[in-house]
Amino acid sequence: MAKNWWKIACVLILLYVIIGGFSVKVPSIGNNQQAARSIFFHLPMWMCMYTLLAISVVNSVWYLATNDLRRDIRASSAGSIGVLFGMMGFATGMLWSTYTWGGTIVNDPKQMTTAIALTIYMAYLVLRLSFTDLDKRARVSAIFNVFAFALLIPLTYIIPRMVESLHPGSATSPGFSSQDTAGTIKMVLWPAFLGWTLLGIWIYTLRNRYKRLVLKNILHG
């Protein structure tokens, strides 16, 4: 029980987020109306993605320094779960844009650059499948992972904030925080960041354990 306290906390926080996300009063911001509730799921997905992809690239660099295949497993496990949450973040964003912008995919720089970033990371996962040699796969994919992470922040955060965009938080569209005078969004959003990130780390640890067992069977089978 003592080791699993954070898992229990994760479940309780997410229950609070899901219930609060659909019941808390949100301010009427432009033409968002009730679609603004997607922020409780959309933004935390990205936060979880950033966290897991950071874990992934750190372990890739660690592998390049030590040639420890366990680091490669951690990098690939965190990378795959990070991409999963990135896809969910992109999907919730498309759902929001359908009701706010009138289209699932629109000519918006944030959507385009994010799609490019996710495509690069999906190429990383496909690249790993193209090798049968464990050491070669680990080394090549680790180098690619460093390259992918170097592009991630500019593509998904820096560039979209510098250009004109429909997306909140861009150079021409203010974010929701300035309209949240009662603080009701923050009451749910900040716990959501923590809850979804903990869930992502939880899934990552499960996948990492499974992949380590697979590696053990390969090396000692």
Given for the second form:
Amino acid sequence: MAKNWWKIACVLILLYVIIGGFSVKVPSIGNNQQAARSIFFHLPMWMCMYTLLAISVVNSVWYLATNDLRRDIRASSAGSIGVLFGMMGFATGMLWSTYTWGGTIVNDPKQMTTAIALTIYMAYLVLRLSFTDLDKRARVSAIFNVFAFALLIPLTYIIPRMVESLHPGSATSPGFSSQDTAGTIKMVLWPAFLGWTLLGIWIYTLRNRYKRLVLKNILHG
Amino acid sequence: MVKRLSYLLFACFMLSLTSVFGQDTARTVTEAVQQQNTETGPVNEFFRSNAKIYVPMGILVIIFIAIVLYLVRLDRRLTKLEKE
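Take the protein just shown as the form predicted alone and give its structure as the form predicted in complex with its partner chain.
Complete assembly follows, chain above in first position.
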């Protein structure tokens, strides 16, 4: 139990986020209306994805330095759960944009570059399936993962900030600085980042432990 | 032959059942739509306030708790397997 305190914290934070996300007063701006509440669930998906994919690339580099297969298992588990959260973020964004921007996939640069980045990561997962030799798979996919992460940050974080976009935080729209966001939203949004990220890490550790059990004989033999 | 006949009878029985229940559910649904839940009490009034926004909130809480319980069970099973 002592080691699991963060899982309990994660559940309590997320219960606060779900209840608070529906209860707090949000400013009704433009055609966003009450759909503004989506931010408590849509944005944390991306924060969770960034965290997991960062864990993945760190473990990939660590594998290349040590040739320890357990590092490769960590990298692949974090990568697949990161893609899962990315796809959930994309799906929630599609629903949100349908009723506020007037289209499921619109000409928004952030939406497009994110789709590209997610496709690159799906290619990483497919690449892993194409090997039979464990060491070769680990080495090649670790190198691919480094390139994928090196593309993820400019594609989803830097380019959308330099061009015009419907998303907040682009060249022409305000971001989430202290003057722009209502206090009630921030009260729920910061815990939401933490809570959803912890949930993602929890699922990642479960997958990692399962994969280690599957490869138990190879790892200890 | 007897087997086949009994299947046929069973099928007829089931069909009659569906038609009976079908009528009943249809009537129940129309009745339910006509007479809204008007029970009082703090819980009922809370869920009906603010254009019933708290109903989807409750649904999300239920789904979230179910997923968490599943994760906890998976976690425990993995721990058990790791100890073996």
